[in-house]
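Below, in structure tokens: the form predicted alone, a single chain.
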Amino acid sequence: MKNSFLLNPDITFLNHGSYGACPIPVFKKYQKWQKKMESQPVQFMNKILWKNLKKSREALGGFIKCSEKDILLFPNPTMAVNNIIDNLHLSSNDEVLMTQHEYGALVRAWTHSSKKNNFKIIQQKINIPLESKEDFIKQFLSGVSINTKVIFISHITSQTALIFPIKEICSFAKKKGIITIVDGAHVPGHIDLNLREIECDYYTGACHKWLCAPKGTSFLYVREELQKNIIPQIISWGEKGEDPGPTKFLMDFQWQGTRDMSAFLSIPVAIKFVKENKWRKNHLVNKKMILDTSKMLRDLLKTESTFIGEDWTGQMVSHQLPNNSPETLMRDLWNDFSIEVPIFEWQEHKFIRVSLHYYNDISDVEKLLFALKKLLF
């Protein structure tokens, strides 16, 4: 599988979670779309584009279990969530409930909007290590009040790499009339996703991470009943343009000025790639390696895991570093050992996050452990 990717073979790449990695057959299809566009840009933009965007939505809808009419294609989840925030019309005394594990850029977006519109953000503390699903749900829902209008929650967290029980959270919120927005940036191609079962109001996910599509391919699912109330941040031609629809919802969002949509058109071949390469089996193999990695990090670093058991993690694990770890550790891992792995601060502690995909094997993890031992002890 290493030969199926464009990654530099001299690098130990343990950071699929940040921007993904595109396989060679998917990248070739991406370039083929770009060449087709440049061979006749007008015909491509006016005619060819729309029927193939529909095929991309259909392939993606089949993969994540929802109608293609409910999917908007976005370059990234950050843009998608910002569009939702701008359409919520929250005001004084309204509350948005989230955990302290949410992605920093989106917490910043919510904070910007809250200052502008005078609503409150409640970041409910979720204690780690996580062990019981029931305890997580109890901790999180204790933050709900009569003023809670929105629940914003990650399906898989970015910094702490934990899988949250969002189906139960969304079920509770639906009964209470609370809007649910799920950040599933790390989910498609990583763990099973069935939007019909989750029953959230909004869900965003990245296709350029675990699904291995080209960079800049993500989606926003909007429940059908809410589509008439959402308008894009960028107003363009909409129903007066070349997009045949089939709905105003799609026409308003799909064309926001001239841009290269070749990455979106490559989604079907990315889905084909992960299916042909047995992504579910790959997940189980990598999950076992991640659980082993977690144990090895715990034994080496003498710090606690963020979870207990096997239900909280997939192909990615974050582990706390010793308090005396040097500020230069990530740079030293890169410069001295050619290891690409993120190190960051969360809740006043340093963490290292290891994420694995098709091209990784246990020797990559062993190299990281060897390097950490050399640099820290």
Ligand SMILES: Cc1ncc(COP(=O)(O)O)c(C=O)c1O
Second form
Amino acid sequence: MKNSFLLNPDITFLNHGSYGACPIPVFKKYQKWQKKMESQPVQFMNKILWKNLKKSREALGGFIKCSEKDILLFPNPTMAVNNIIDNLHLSSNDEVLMTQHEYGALVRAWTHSSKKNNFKIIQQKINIPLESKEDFIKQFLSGVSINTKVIFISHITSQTALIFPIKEICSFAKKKGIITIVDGAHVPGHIDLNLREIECDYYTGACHKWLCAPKGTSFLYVREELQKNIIPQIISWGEKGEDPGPTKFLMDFQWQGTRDMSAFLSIPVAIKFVKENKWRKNHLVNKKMILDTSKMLRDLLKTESTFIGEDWTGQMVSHQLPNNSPETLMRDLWNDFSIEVPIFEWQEHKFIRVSLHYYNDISDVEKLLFALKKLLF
Ligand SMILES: Cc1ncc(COP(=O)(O)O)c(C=O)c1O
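Having seen the form predicted alone, I'd like the form predicted together with this ligand now, please.
Entire complex below, previous chain first.
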């Protein structure tokens, strides 16, 4: 499916996980929205926009199984999570429990708020390789105390690329009255998401990653009972604006001042694209390749995997590099072999993360292994 994407055909792109990649028909529709906006900006902003934002929320709600009224569209998960943090009003003695696998920018956001408001962050250590779900749950929940007010957890982690059992964690938290915020940045279009089955309070996901929507398309789901208590960080027209939205919640958040919302309006075409291209089947094919990649990396690098079994991974795998790998490895892979793949440090070890989507096949992985062999041994 390489021809369906705008990616340069001369490169080996193994980093869908960072910013996604947009298929040609989706990108064309996105530009069509932008042209429509410029053909009559006032009619577009004051009228056309609202009914089409509703269509986007409806299409997304159908895909992730929740009501369109419970979805706010955001450019990215960072903005979505910052908005929630500000609404929690945590204070001293309160604790926020997370794993040490959480996304760095969001750990920073929590740390910033914790310094200002004096609450405590517990980054629970989850040992790798992960093996049994029960063991994960036991390790994570041993961080709960009588002061735990919030659990913040990734559904799929960024640096370790692991799928966490968030359904069980959210059910536990609900029984204990702990607020749950799930970071599902990597989830839509990657693994199935049914928000009716997950008892979380807040869930954010990016549509520009695995769902292949244009950049700047993400969402925040807020459980209905909590909607009346949340206000946006950016105060604009809200109920006094042009948005004929059904609730104060939606009206408060949708208009954040003038901005280009064409990417939001392209969510339905992205969903259409992944459905037409059998995303679940694509997932199974890529997951099998990821499991093979994991084995090949283990054999080549002689380092341990981050997981044991088949339940922890999807279309991404992170694998530990030998400690003496050159600092220049990522740059050399790009400069000498035109391979785009992220290499980073996590918990004092170097890792390489391989993502596979529609446009990849096993020859891309073979190119990476060939290049690693040349550069490392
Ligand atoms: C797990 C996870 N959470 C949150 C984010 C935040 O994404 P953004 O920088 O687009 O807000 C990312 C980005 O890659 C991520 O991997």
